[in-house]
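In structure tokens, one chain follows: the form predicted on its own.
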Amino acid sequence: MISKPKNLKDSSLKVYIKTFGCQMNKLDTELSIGSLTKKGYSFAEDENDADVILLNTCSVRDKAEHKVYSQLGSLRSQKEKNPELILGVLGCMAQNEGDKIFKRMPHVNLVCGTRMFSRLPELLDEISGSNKHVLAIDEDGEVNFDRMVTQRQNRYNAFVSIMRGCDNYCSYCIVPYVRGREFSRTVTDIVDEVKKLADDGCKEITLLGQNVNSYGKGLDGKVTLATLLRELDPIDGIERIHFITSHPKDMTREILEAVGELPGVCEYLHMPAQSGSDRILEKMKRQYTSAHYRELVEMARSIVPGIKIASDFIVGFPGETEEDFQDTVDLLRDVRCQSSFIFKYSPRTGTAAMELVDDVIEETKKNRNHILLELQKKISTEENMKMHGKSVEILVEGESKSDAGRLVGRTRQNHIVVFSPPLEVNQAGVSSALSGTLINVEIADSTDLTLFGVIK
């Protein structure tokens, strides 16, 4: 039985967070919970101990979308037995749809959109007691990137939001009309917070944005990603620097010799591809060749020993022929990524690519899938055999999630490493004696997906 919620302005009040989508639908969450807990309210770990849930959402897909929905209409019965309970979408979905969630779900009493965030607390405010719709989106709102140090996910790693918004217009991409136009933070505003941050214990922060690499744009001076990268990599406590997702069309020399030089910036790039044909590549709205592509990870390499690169591939978008798909099974092939997201294009309302005919039949986007799917586990399982023998370190993360006996951490081109603790230590407090340190760990075994080690 679901207890009836207290007034809003009661302290003792639950929310309960469910989050879908990328690293920068997680950061938003934190961002969330930090002003929530300013204002008093506390988390519930189970939708069904909660005042409040919300769910903060993706639209990169159709399918994603779906899933929101159907967690939804899951909980209309809840709210059926509780009418107090108040129901909210945060985020892409949010922005995208608007008050269409009002419409198809109108047991929903809040849809929040990307800019809105930190006003979350007089939103449920509003809607205490009266149980009706607020819509709160504004396409120009001013994002404020206040946190809560303490309020992310492991205490040793943080995301960090250094831009927002994206200027592509890629044709089969809705994150420019959901999460409006590119603008930077100040690296003043950046390095405060990575400096909090290891105050509070993070060992190693992530860079987040749309375009990452285009950061600057809209500051003052020539402000680019490599300079940032220059004014963190001192920050004590600060071991490790990530930044994800890179553009092809934006990646610059620059960008890659910062990585090559800092000692705290890590050999991993993130940087997706999408196909492998020049042609679907012009349709894409893409903006290089894939020969540029190819020259950007020669010399990434070559600026940066031992890199890693991960990419993105859609297969099946509008024209594409067999041609065309084994340009990208070729363009996979030559430059043989440590991993690969890889989609099936779905069409996306208000998408350039939504006046192409969608005229990949969907077996034949299943059985691209498939195939460029095995081929990047040929290819993630063949480099991590060569690394059979090596000594690599990681970052202990804490308890493997499928065997909590042996521990789980990241090498610093993002692999997953799982390991045996020593026998010295105590296997009841192995996790807090380790989590969060530096250990050099020996690979003897691997799959496509995971390393495993021991220590020497």
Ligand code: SAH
Given for the second form:
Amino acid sequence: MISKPKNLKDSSLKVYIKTFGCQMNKLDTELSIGSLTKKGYSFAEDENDADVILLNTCSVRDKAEHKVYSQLGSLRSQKEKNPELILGVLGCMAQNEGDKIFKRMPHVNLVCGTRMFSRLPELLDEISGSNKHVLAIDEDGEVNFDRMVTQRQNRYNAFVSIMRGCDNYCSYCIVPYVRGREFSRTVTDIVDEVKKLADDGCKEITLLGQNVNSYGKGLDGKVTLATLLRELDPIDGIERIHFITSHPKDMTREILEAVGELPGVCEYLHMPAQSGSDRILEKMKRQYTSAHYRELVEMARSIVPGIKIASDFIVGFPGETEEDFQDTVDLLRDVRCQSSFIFKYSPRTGTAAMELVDDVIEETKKNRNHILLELQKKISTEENMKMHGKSVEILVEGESKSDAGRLVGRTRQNHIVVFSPPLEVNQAGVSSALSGTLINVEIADSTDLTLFGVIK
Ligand code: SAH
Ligand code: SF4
Ligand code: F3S
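For comparison with the form predicted on its own, please write out the form predicted in complex with the ligand.
All chains and molecules follow, beginning with the one already shown.
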């Protein structure tokens, strides 16, 4: 139940938000930071220093929910030491579990679903000093996209939500239940936001949606992802545009032609195949065949030379036989994705696949997961070796986390490139001097996940 908003005053509470799950959640965290900042909340660098700890959560697999429950368990002692501490669960798992979270973890104060973020300041205000339970998971809550462009994790790139929700109901997937119906933002709203981001120094944007290829459904006029890309490409200051995720059933020639023609739109598609077996794809309710997926990859490569394709795969879906799995191996081996996320099927309550028996035993799931990972690793290693000696443009992101003293950036095709700063740049200022700039480096070495470059 949600009580009436009080008159909000500036809060002196310090908030710490930890984000789990996908890019949508990262963006929701940014939107929450924006709305809390407007109401005078500040942010703690460390959870031990916070008056409010919020976990923005994911429900996509059982493991993701376990992780959050175990974090909440370990926060119990912190709450005992400091009973004033406000603990909140936000996002997909909040929407999915609702007040079950209070039953299992009574020390949690707030459960705030995926459409309630803009009400966070007033919800926290209501809890402050009372230590009560507040549940806010209304399904018709309105999402407020009004972001403070300055409240971003990184100055040079930003996620921009172009749609929310999902109407596809793939049989294994919980997302439509926790994120609600598909809804596209208007072109004007998106263009305005991207212009503001560009004015604030942003050079690279990633358009986000569960299925960006169906962007425009429900909007007036003939609006598609392709027409949106054509509106965004000319915006001054925006050098690179990415979009994720592409659903094969809605991929069109028109979209690929826009990618090929527009200089700012990057040569990269995240287009999950999920399986290579038509029998399994049908049970998954994916609405395409593996032959269609192959045709799309071919079309993409002929229209956009050099385009890289990333995929997701689920292994061990109910009824997946060795033969079905071999079809998936064949698909990956033939299309040679640049990278893949590979998941073991995890039954989700409420989804259509729950009707099917989860009959692939854990050991087989693990084994198939391993085989596909190894194949992807081999392909990525070989493809990355083909880059040796080539000069590539990268957008510098900052210092490498794993390689002190070196910098890291990304190519237009989303390869991670680690390189040494030029000698003339002094070490202390390296990161600030080059971050956010586009430079050319020559690739000298690589692993499956990283390219190593030198500045020539
Ligand atoms: N909208 C995106 C994906 C969102 S979820 C798309 O359609 O491509 C991210 C990935 O998680 C999915 O692509 C799928 O591979 C995986 N996934 C979703 N539900 C799952 C489940 N129940 N078990 C295992 N993996 C799952
Ligand atoms: Fe889930 Fe399918 Fe929607 Fe992706 S398209 S979010 S996999 S239901
Ligand atoms: Fe994303 Fe997980 Fe929600 S994948 S949409 S955070 S269920």
